[in-house]
Every structure is written in C-alpha cells, then in structure tokens.
Amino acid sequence: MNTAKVAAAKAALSHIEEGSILGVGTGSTVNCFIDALAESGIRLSGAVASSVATAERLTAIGVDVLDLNTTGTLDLYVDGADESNPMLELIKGGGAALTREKIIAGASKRFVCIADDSKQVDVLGAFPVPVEVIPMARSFAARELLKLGCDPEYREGVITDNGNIILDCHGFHISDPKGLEQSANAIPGIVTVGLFALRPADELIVGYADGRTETHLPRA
C-alpha cells in the first residue's frame, strides 16, 4: 500500500457531498480514492467514469456508472496526475486514458487533483507527455511533434479506449503549457495532448509517505 497516495486519496472524501454525481479518473491514486470511497459509506446518485477500468471499480462497489451525455455538467471531477506545476497545469495520461479525463475535467465546475509528493514539479516535461492519435496520423503526427521540440516514440501493445494508440513525447522542458498544448491539439490526427494547462486543476491534494497531506491552490 503506497501510504501517500492512499492518504491524498482519502482526503478528498471531503469534497464531496452527499448524493451528487462526481467524475472519477485513471490511475493507482484514483484505485485508492476508489477503494476509501467504498469505506466511507458516502452515496453518490450515479459517476462518469473516465476509463472502463475506472466504470468497472465503480460498479464492483455499488456505484451507478452514467453517461456524462445524460448528466450535464459536473459538481466535481477527481483525478490523479503523473505531473503538477505550481499553477497546478498538470501533465495527465499515462495511463492512457488522456482524452476522456479531459472531456471530464472541462465537463466539471471543478476538479481535484490527487497526488503524491513525488507528482510535484517545477517545470513540466521530465514526464513524457502522452499524446493521442488515430492511428491513420501515427508518423504524420510523430513528424510533426518532433518540430515541437520532443522525441515521440510509439507506446507498444496500447490502444486507447477509443481505439486510438498513444505517442509518449520525451525531451519537452515546458515553459509555455497552454501554448504547447494548443500547438500540439492543432496537428491534424491528434485527438488530444496529456497537457490540461487550459484547464488546469482548481485544487492539489498532496499526500506523504507519514500519512499527511498539503493542499495546493494555483500560484498567482
């Protein structure tokens, strides 16, 4: 059990209220947010889920999985990250479930990032930025983020749930995350890039290996 993701997972608990339909992520963290949920005896009337193995968790613990079509807009949305900047600009995806986590998030009022410590960062980039792609676009894409500045390479044996495959993007030191994702989401093929620096996260709950946790709002 990784004691700080289960101790930022846990602390977001908090955020929810009673009977409300909550947007739920990808990942290990989420897995632990998932699993306190479970605990905590809080009744939801329904979640959008970003993944299937996320609808799947959900439903294995009593929670009705909706179709954010049927829901309209979200109170909250609780996500992980593999990297968060101190605007809270985050990189998202390796877990390869990028583009609906990003159609939740900007579905969502507001949205809650849960993460260790080790998530935290200055500069985003050491974290290859996963990006998605019809498959058709693979190498027309890959030519095209290598103008960008970064060395895309395909992620073997990956098919996103929408079909599409994913080109992990090493290199990036990324000083400018909006610029770079609006750069990125322009070339033809590319369903969405892993930067959510248009919509960064409103809230960063951080957890430690002692069981603590900080909660980080944007630097202004």
Ligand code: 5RP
Contents of the next structure:
Amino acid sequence: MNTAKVAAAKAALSHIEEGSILGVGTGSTVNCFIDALAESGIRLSGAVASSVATAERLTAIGVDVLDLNTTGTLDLYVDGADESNPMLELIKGGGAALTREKIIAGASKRFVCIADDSKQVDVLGAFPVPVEVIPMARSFAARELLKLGCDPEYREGVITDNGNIILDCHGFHISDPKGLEQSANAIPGIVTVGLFALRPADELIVGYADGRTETHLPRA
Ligand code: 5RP
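Moving from the form predicted on its own to the form predicted in complex with the ligand:
What follows is the whole complex; the chain from before opens it.
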C-alpha cells in the first residue's frame, strides 16, 4: 500500500456530495480512491469512468457506470496526474487514458487532482508527455512532434480504450504549456496530447508518506 496515494485519495472523499454523479479517472491513485469510496459508504447516483479498467472497478464496488452523454455536466471529477506545476497544469496519460480523462475534465465543473508528493514540479516535462494518435498517423505525427522539440517514442504493446496508439514525448522544454497543448492538438491524426493546461485542475490534493495531506489551489 502506498500511504501517500491513499492519504490523497481519502482526502478527496470530503468533496463528494451524497447522491451525486461523479467523474472518476484512471491509475493507481484513483484505484486507492475507489477503494476508499467503497469503505466510506457514500452513496452515489452513478459515476462516469475514464477507462474500461476504472469502469470495472466501479462496477465491482456496486457503483452504476453511466454514459457521459446521458449525465450532462458533472459537478466533480477526481483523477490523478503524472506531473503538476504550481498553476495545476498537468501531464497525464501514463495509464493511456488521457483522451477520456480530458473529456470528463472538460465536462466537469470541478476537477480535483489527487497525487503523491513526487508529482509536484516547478516546470512540466521531466515525465514524457503521452500523446494518443490514430494508428495510421503514427509516423507522420511523430515527425511533426519532433518539429515541436521532443523525441517521440512509440509505447510498444499499448492500444488505448479508443483503439489508438500512444507516443511518449521525451525532452520537451515546456515554458508555455497552453501553447504547446494547442500546437500538438492541431497536428492531424493526434487525438489528444496529455497536457492539461487549457483545462487545468481546480485543486490538487498532495499526499505524503507519513499520511499528511496538503491542498493546493492554482497559483495566479
Ligand atoms: C492515466 C493517468 C494517471 O492519472 C496518471 O498516470 C497517474 O497515475 P498514478 O495514479 O498511477 O500515479 O493520467 O492515464
């Protein structure tokens, strides 16, 4: 058990309204959150899941998994991150669920990010930026991403829940996360770039190995 992830996950429970429909992300920290949700006894009207894996976990604890097309805007989305800067702009997609994660984040009034303290950085980019790409565009998208200043690497053996591939982009110097997100998203064949800067988190709950948590709001 990772105490830091569990601490952040448990702290997010206080944001949930009884009877609400919750957006739920993907990854090991979110798995801790789903476990904590099961233990909490909080009753939900349902949840929208950002991946098949999360949908299966939610179903296993008795939560109805709903189609975002039927729910309208969600009040709250809870998800992890691979990196967060002080503006709560994120790199996400280590678990290859970035496209559905970005959809749900965009469709939610509030995005609470849960993470262990290793995820906080001053400048994004040490973690390679995942990019979801339509398979036929793999080589072309990689050449275009190279021009944006990174070294794209094909993530072998991974097909996303949407049937696409992932390029992990190493070495980006991300001084303008919003600009890079827009430039990468404009490349034909790219479905989503794992930069969450145009829609950052609204709150970051950081967990520590000793069980403490800290809550951060975006730095102005
Ligand atoms: C999945 C993600 C995850 O939120 C991110 O990779 C963090 O994962 P973990 O909680 O396992 O550290 O973006 O696509």
